[in-house]
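Just the one chain here, laid out as structure tokens, in the form predicted on its own.
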Amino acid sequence: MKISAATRVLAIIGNPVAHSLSPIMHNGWFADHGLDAVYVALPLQSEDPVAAIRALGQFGLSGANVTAPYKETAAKAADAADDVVANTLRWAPNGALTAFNTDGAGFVAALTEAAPDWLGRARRVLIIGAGGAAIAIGKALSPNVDAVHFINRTRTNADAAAALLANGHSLRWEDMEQGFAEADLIVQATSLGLEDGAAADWPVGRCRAAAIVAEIVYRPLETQLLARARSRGLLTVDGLGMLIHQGARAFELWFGVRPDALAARRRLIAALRS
């Protein structure tokens, strides 16, 4: 990659990123596209990161993607965005800063390719968690399901995400097995089962023979949510697949074309791997 004062230059945002994966994701895409551009990875560290984010443009930053815990901050800092939570920011020319949110439709579009029939199976939702991510996915899967669950051990946060929809409720986090139970899609959307991360001891011997379990942490590729699920011969959906489909639609909006997914996933195994 020959880089000049010319190449355009775009970034992952949060604490921490030196785990992402997007890098090489979007590097690998730039490659197939011969763009002349760069992708890197930006930990921040601020007492003002509304301001931080909005410095970035100052220095010729044309796109970024945000990872936790910065999310609702990025929407903040935005000239306009499309929800209060954001993943995705785009620089105008001129310095204007606009915000998506790529995570719903990401997890959406994972989902699809991994269990087509999702529409069909899914009536009650589960949802670990309740910060950006989970909210993002609750919106996307609201219109298509009856109900959405969320838990988390925060109980206030659970509520506070619930509200949110009009199909929306919460549960306590002691009643996990009950939400397990209950539910025809099981989506983990926290940090539990990171590597080297604490892992909670989920239920799954309470899911339905017919639940779809899914996963947004990558690293491990198959966290012990999904190594229990696969066992009982659940259906499952990995972290990777919403990284690559959230970061697909990221480029389309920075760049107007829409990279190939599948290129991708075979970058990131290998990566995985190494």
Ligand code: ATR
The other form holds:
Amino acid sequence: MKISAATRVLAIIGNPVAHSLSPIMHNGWFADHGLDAVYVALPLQSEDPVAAIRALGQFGLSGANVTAPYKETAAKAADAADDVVANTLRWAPNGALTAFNTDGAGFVAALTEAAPDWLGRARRVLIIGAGGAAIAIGKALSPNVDAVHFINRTRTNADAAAALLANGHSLRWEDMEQGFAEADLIVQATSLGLEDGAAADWPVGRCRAAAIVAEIVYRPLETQLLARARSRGLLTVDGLGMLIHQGARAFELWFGVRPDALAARRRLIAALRS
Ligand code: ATR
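Switch from the form predicted on its own to the form predicted in complex with the named molecule and give that structure.
The next block holds the full complex; its first chain is the one shown before.
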């Protein structure tokens, strides 16, 4: 692609962002669609991140994704936001900034892709974690299931996440075995399992035979949790699915067209291997 003065600029904003896969994903889609646009990673370090994000609009940025630790900042910086936590920003030609959260819908799309019949199967959900990702997933699943149980190292955070949902509950970290045994869908939504991170000894042996096990971690693509669930014959959903589908929704908000999720998966798996 030839970069010119007319090339539109989009970005992932966070800190750190050097290992983000979003530039590979979006630049791949720009090529698929013949768009004169480029997607870069912007590590933001600022005393006033709200002002820094707003300034990007003054430089003519078209859109951005936002990752830790700026998802709340992004929602605050926007003129209008659909949630208090945002992962997607879109600047209108007049400079007005709108914030969106596509994480929850992205997770549901990934789940539907891997387990098309999940709606009939998942009545009781266990979400491990109570951070931004866990809450976005809980909000998206809540209307479609009987109960959403958050289990979190810090119980008060699980209580707070549960209180956001009509059918939300919290469990003690010590009750992990019971939580696994009673769930139809288990979603690992913490950073546990990340390469070099602490590995948890998940009680996969307690899972129901028809349980679905999903991850948000994608480095490694097959976490210990997924490997053990697969070896038990359980249906699994890897973390790339949510990354790709939240990105596809962001792309659609910017360009009005849904990009090819499978093409992104091929490119991202190649990138993870290299
Ligand atoms: P994100 O926006 O990616 O969800 P976050 O809001 O910082 O990130 O949330 C991180 C989640 O991972 C939290 O649920 C956190 O648990 P606490 O509320 O107890 O902090 C969880 N987490 C992080 N490291 C963990 C660890 N070593 N063991 C258990 N849970 C962990």
